[in-house]
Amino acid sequence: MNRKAIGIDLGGTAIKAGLISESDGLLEEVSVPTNADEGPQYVLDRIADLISGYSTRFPDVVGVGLGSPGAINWARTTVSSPPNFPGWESIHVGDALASRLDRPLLTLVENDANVAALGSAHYGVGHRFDSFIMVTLGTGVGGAIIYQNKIFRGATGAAGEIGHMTIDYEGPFARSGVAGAIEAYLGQRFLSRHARYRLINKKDSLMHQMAEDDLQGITPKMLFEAAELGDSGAREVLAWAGHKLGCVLGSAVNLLDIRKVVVGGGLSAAGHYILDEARATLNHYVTPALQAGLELVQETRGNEVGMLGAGHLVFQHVDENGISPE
């Protein structure tokens, strides 16, 4: 039986919902603005509308999976304090959605990086590996661990926070308050600031034409575009980012003995400008005994893996708990 589920990717800018087929992956998708400033009840209304749109047309869906920022409880029911979601303290998402839907649906919530990794494991480039480390490079730096095709959750469900691993205990502070955490180098705001300082006196850099006066408007996307046009300064900044990424991944490999790495998220679109340097650096920071089989690859399915993983979370839960379709 080719089961279907609804996969939701809750982002600060947009809420994306996909109809997920267990065998065929993403069948269709829709996106609406999050408008998180309107508050949690507004956001939950939007999520419920998206779910209803699918469940009405496809009454055989087995459940809903939702990937969200913030802290997720072990039971995968509650989201607490997601960043950039004002007024959202601790909400039992299943209950909140059940009161908004015509019929109850199995609802599971998981960290957004975790579901991205699960989506990659079953429908993306991670499908080649039974275990891998996932890093997502975007506004922040997310991380997840896939072990034998399932999310490794740790003791409380919070494992895999690679963005909060430090590479310099006297380094800059990330938003988490951890000195030298990798997010303090590769988070979008931090990388843009570093690029500005590094390129502000490089008058031959294309950044002076692309960004605002004094390079205040510089973005990672601009860096990639300039690198593609041959800008040596932009390429140096992206290689610097790749070096930092390789450093932290070396520590993760040494700790976990998982030798495959999948990199996704918006910044990963900078491709070889970051990843080539990350690969070269990774080899220098992994102990020789663990270097055999090292591989770092880019996830090319973009934001789709979040919806795919959220949907697949439902299939795994149903199988593991012996839940029969109604």
Given for the second form:
There are 2 protein chains.
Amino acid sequence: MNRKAIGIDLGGTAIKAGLISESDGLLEEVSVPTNADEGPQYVLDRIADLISGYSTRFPDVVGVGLGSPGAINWARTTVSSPPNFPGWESIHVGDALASRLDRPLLTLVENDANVAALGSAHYGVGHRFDSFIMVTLGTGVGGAIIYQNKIFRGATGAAGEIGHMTIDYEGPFARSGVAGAIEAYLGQRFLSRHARYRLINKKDSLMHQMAEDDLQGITPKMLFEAAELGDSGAREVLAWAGHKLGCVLGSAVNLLDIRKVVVGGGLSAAGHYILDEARATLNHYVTPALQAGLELVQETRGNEVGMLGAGHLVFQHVDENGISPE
Amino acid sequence: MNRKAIGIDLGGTAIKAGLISESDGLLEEVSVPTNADEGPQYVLDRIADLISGYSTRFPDVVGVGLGSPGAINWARTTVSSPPNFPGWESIHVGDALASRLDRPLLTLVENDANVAALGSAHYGVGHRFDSFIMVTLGTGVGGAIIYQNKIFRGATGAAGEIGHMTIDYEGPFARSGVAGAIEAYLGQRFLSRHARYRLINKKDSLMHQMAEDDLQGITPKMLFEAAELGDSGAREVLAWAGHKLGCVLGSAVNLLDIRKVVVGGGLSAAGHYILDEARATLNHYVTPALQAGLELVQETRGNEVGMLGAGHLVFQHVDENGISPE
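Got the form predicted on its own; could you also share the form predicted together with a further copy of the same chain?
Time for the whole complex; same chain goes first.
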């Protein structure tokens, strides 16, 4: 049996919808702008359009999985307060879509970091591991835990907030108000600021040209490009970030005894400039008894893992619970 | 059905064996010195003696659970390299006991911190929670995770090493070589040293009398006693420890989305001098989205939870797998 599901990745800038084959992964995908400022009804209309586009052509789809920012309830039915989605309080996504679709489809929602990890577990580099920690480096620092091939959800469904773990209890504050949270180092805004101050007196760094002498305009992308071109300043910044990443992952490994780490998200494109240092550091922050088998690898399927994991959520749910959501 | 099991707590100084009733908890207990220096055969003889003492009188016991230091394999059959047990490499405890007992008994081993948490979950203050983080403050800092009323074991059975999580990546080294690991603050040796230096110029602290003017002799017990007598120096030290504890627990809550914490072990006798500060700090190190329902409580059953959890392990195993170990 080769089931199909629709996997949707609801992001701040785009809504991506993929047709996911259980055995073959992503068969096709389509993307539209989110325009979250238009409000939740607009966004839900767009999601329904994308679903209809597939479900009319593929009437045998098993259901819809949606990866979303915001808080997800335990039953995987509602999305609450996704950041940067004005007017979106708490919405039962299945109900909201049912009224927009010709026929009802099993609909499950899950946190975006969690579906990305599930996608990696079944279709990405995480396929090699039964259990792993996923960290997603993008605008913020996301995280998820895959345990025995499933999402470890914690007590309420919000587990995996690696971005808020502290590596220095007297360190800089992250947006969450947690001192020394890893996001205060690796979040895009924080990393860019660090680069600016670190390079301000390093006039020979390519970054000055790239940012057109306005270091406030530094982006992580510029850092990778400069690093690729051999710029030592950019490489120092990325290695600094990798060091911090290794510290927080050490804590996570000690707590979970899950010794495999998958790094995804836009910043992971910086590949070995960050990850080599993270790998070296990780060993110093894991107790010796847990060091055997430590691995830190890069997700190479990019953002596709979000749609893939959202689709897989449907297959997993049906296998465990039958066709209805709880 | 009110089943009975034998729960054993193998410690560095004493072996404690309890007769555990599934519904009523600890019915009776007995303790002998460990004398680990005599070697593993001696220790195993003592354990067998304790088991025989119960199993001849209560032939209906379901089996034996043993909480032990050291590494436990996934099948819960062997104990490897328990610290401070010379000559003990890797021992299959069930086999070692079978040759010493008149009749074979189902025997399961589990990490000592894990059984303490399981004991708390079913017979102690943890009974209130389906899932909680347990931290044990003793000579070192132990930890365990109870998830949905069972031990969360991680990938190899060693999850819960809270003592090795860092709160300051450039902090003092713990014995594990991890910089800023919480054990480097709250481990008994480290806490005593901190107290010594903190109080050396505070001549009015009662600690000077208690330690007979030799602050190198400070013990945590002295700190509690002085705190109880109103000594501000001792209270400062314990609050300092509580602050550090709150920091690391914040990281653990963020990662696990398990918002209940049970603190056990000898140092938890210091009760509110440590825990009030830990509780206040915890809020600052947990991201706002996960703060609802945070609770940090003290285990009041003391070290009994080790025997209780070891016994409960047997009931749980039989319910899930029948009478044989894997």
